[in-house]
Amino acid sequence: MTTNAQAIEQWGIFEISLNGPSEGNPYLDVELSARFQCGDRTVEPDGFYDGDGIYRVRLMPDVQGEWRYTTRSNRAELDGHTGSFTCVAPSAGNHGPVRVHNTFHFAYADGTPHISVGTTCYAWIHQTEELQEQTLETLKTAPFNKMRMCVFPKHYPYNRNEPPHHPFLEGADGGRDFSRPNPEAFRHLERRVLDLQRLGIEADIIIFHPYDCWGYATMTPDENRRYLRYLLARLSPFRNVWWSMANEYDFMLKTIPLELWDELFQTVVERDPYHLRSIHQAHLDYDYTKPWVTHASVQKWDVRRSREWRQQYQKPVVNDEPEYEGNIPHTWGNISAQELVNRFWITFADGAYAGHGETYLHPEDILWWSKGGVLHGESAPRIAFLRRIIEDAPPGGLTPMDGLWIWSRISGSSNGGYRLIYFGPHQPKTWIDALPDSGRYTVDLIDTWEMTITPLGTFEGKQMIDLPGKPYMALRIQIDG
């Protein structure tokens, strides 16, 4: 059978659906793929079952022009099948997915910058409907542009409800069947990844973890790997996913060892050409200079390290928990929000990224770290103002400075003439470190808490200028010409 389909947009997804078999276990049982072709680009993404008789194949076009395709399967009702379509330019907002830039940064397909300010939201999806809805609609006004969350549900302090959709099936013996996907469950996930498209937000899949009382954590190395072909089928054609391996993926190595680790990274690499792939660690970090990361994701407080892991990793570090503003009893969800937005501050001007979480007690157990809902603290403003200065920057990225003893103790970065330098808890009522020694300066003041902006004049030669004395300043400095 020959398709011709609609005009289908660059970094859209084109969609191939087929009858087939429903006898036996489909997920087992029936291989699809097929073999997508643009003038030189060939793609050839799995396919998947998706319940009551129905196949799919997806392609994310990333090429404009006439792309054709046949679908190769070992059952002859879905082998053989032809067709075409066109890509076309991209719509409005559509800037593909995004990449690693300038080897420490990132930016979409198209070219726009990308400036990651995350936060974590582990098991929203397995909320009820209502609360899932609470979480877009406190999205809508918050300043993240990427959502760390789970595939699998969560067993966890403050989140220990069942899911109104598991990802696998109940078997015979009540339990997971691990060999048969729910596509109930599979579809709602798709939903949510495009409801966070709608809002320009990146979805960082989270692929395994620890924390399960359903058995998803002790799978097989089959099981996993089957789980992995099937996710990566439905998921990679949309433009806006990341790709994270685990959370916390060192509390999992008696079922997964570093070896398995390092092959399911590969099998990303490989069927997937599309998305940023990283691996989020507790207290053994992974090496992040291996080929198929992209980028590191660390959970480490002591921010002040991001210069030296962008030194030894050579890729963008981004710092996805720097501990959370909170008041739960664990150290790493009871920091204030000032000292979020300090440790915020520090990572950006020194030139890598970083992550939010919200960890107040509810009596319900409505933690927007977990569950998401509303935002009840005082940081998410301030880091929406952090965005704005550094989505103001020139583009690039910024790249820390050097050859002074003060960036030891203080943050700066710069790209061409523009300089950002951020005091932390410092308090100096002057200043003359690394300003211009000569030509024409203009020098604002950025109060990070207050999240005002104050012009202090231009300046000609380096000369002492005269500031507040307060914790958690910054200066802007732009050089003439």
Contents of the next structure:
Protein chains: 2
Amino acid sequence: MTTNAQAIEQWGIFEISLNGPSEGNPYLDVELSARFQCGDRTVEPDGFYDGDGIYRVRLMPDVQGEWRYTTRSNRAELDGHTGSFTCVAPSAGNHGPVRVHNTFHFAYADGTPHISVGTTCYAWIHQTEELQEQTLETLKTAPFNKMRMCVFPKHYPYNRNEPPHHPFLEGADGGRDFSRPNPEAFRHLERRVLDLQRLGIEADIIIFHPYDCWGYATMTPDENRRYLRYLLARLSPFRNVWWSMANEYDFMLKTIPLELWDELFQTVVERDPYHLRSIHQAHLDYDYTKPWVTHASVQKWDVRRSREWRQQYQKPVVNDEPEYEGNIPHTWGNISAQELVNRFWITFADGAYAGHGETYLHPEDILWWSKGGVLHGESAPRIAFLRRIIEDAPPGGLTPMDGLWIWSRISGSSNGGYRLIYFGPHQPKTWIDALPDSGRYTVDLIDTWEMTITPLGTFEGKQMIDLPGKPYMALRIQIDG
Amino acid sequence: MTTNAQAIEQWGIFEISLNGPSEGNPYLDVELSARFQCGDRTVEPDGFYDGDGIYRVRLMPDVQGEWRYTTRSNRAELDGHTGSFTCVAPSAGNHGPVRVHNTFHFAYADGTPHISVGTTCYAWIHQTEELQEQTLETLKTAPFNKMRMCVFPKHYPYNRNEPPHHPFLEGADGGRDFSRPNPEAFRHLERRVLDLQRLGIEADIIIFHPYDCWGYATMTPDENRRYLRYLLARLSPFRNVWWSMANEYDFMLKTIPLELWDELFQTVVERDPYHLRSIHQAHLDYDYTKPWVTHASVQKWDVRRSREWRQQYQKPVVNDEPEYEGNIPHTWGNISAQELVNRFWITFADGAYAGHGETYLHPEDILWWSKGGVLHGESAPRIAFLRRIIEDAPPGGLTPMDGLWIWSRISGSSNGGYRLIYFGPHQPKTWIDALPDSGRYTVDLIDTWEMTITPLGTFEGKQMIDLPGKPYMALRIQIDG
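The structure above corresponds to the form predicted on its own; please give the structure of the form predicted in complex with a further copy of the same chain next.
Every chain and every other molecule in the complex is listed next, the one we just looked at coming first.
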């Protein structure tokens, strides 16, 4: 079969659909891939069985031009199919996948800066359709452009419900059969990833996690390997995917020892040439300097160490869990909105990135951090305000200022003639440190909680400037010319 | 000359006064000491020249009974004087000097617990008499029982005034003559130490400091050695003295290298058998495990590490500068009252001690942290409230609870059936961790900012208890029986 040439936008999805064997176990028995070429560029993604005798191979074409392909399979009916398509310019709003930019920062593939401001609804796709739609509705006006979310359902405090779609089918013993993925569940996942894409939100897909009562967290190494390749075959072509190998991987070391994590990471590198890759810890830091890791996705309450982690890893630092705004009895989920906003500002003003979560007790256990729904807290609008300020900074990202000992106590970073200083619980009534030594510059006072920006005027040369003597203020400085 | 037997209370001051040579330089040329004996106890303090031909040797008798002494000197008129006195029971309110108790805590020599709650008025004795009297008036109702204060005057931002009494006399060149101490200045210091003693306040005497324009910070090693022995001869007999070898010793390493600090420390050990000894750093931690150090006197903003320092030093940790409440442009002196109170609670609820300072801009540069005067801030009453709560805990001091990972994020310590948990910016609406596993216990809710204690009732066995979901709360738990 030869598919007729189609036009596919750059970073869109081209899909080959083939009919093949449905007997036996296609997941275990059928090998399928396609070799795609466009000029010097060659990519060979895996295909996958999507049920009902249908096999698919997907590609996210990342260069414009004529692409040709040939399928390969251990089954004659799937082998040797060829075809071509034309990859054309991306449509408006399609900037391609997010990549590391300027060592410590992110940009879309077309060069557009990406200021990562994440949130977390781990199991939102495993709730009722109604609740999922409400989550999407909330996200429309929320400040978040990344969502941490799990492929597998979640079993944990406040999470005792069965998912509507299990990623693996029920086996003869009533448990999960890890040799039979459920195409419907994965199609559902894909739909939700596309929903996020339409909202400009990156899907930070958590491949493994320990919160489990169904067996997902205790699959065998080979089951893990097969599942990973299946997931990559299906999801890699979605441009808004980030890969998070795990949440709290160190709670799973009995079933996935460090060597296997490293191997699985390398599988992602081999099978997905496009997307960001990290892993999220509980207590045992993963070594983010390993070459297959693109950025550090950490869980750290002590955000004043953000500079240290940047220095240590020489990669973007995304603190996906600087504790959550909320009031549950778990210490990771009960800081005040003011404290979370403070931690966000410290993190961003030291040239790193933070993620949000919300864990307020709810009569029906609908906590945003896991199930989505609506936001109840006070941090989100302040995070929106912060995001606008960081997005208004010059492109290329902020670099921590150094040379002054104060940077162990307050936050400050710069980009060219732009400087951002954040005081946190400090409340100076006058200030001079880190102001420009000479030349003209303008200063804005930012009240991070009240969300106000007050121009303080234009100054010439280093001089003491007056401030209100209140905590949670920041200064934005722009040197003229 | 034989002095007639007098009655001196335990930990009071016995003083031998002798007439001797006033020609030449008694400070350099005359050696004087006295050997005191009471039963098996022998102490041989240095004497000192107090001007006008008068020499003194002082002793703080620390055991009750008959003490006898003989003076020794390289001058015949001062040598071989003998005498005796009776050391009797201490008067009311005299508990003796403060000592280390129970590894990490303090108690007076008579066993009375001492909960160290310090403040800082570095140069208060170098201000006008009127201002000094105002400082003492403020201290009468303030919550502090330790005062960090310098022997030498201070030259620093907000500190540009000459002291009324220079510890060393003016030399021929108009500078200080470090071979001629000024007895009047030291008598003044002693008077102020006694004033503090009457208020129940320990004088944490800072022997050296770098904030100087007179030469005190750049004396030669021999000048430093002589000055130290002179100071010890005069001040050691005051029971409310603590020795702080320096403030920010690491800013003086050019003139006092580490070996000399160590030597000077050992001089204190040899010449003063009574008092606590530490040293205060800026950026370079002193090794507080050295045997001549009795406790760690640190400057640390990141108070959540208090447990770590306890563990590291195995001595009491006194964080004398967890930054100051204020609004000056210096980052060490502009945190909010709420943040300082938060840092105090974290420190005390993790079994360590903290010191206060206040640095609000003042039209006449009278900042409490240096000159004293009156308090302008909001932390002092909250620190008073905290002190009462810690003093109400069982004697012996609090030990950090362990065995739960939450202790890296919130604070908690215990003593027998007593437990204190402090949540800081955490605001749980319900709570169960670290509550007793079984038995009956009562719980009080403490609002550390509003200074209220609300009984939550009596509970039986580990169970979830309801809290208000507000930050800066603490729980006090007392297990029955």
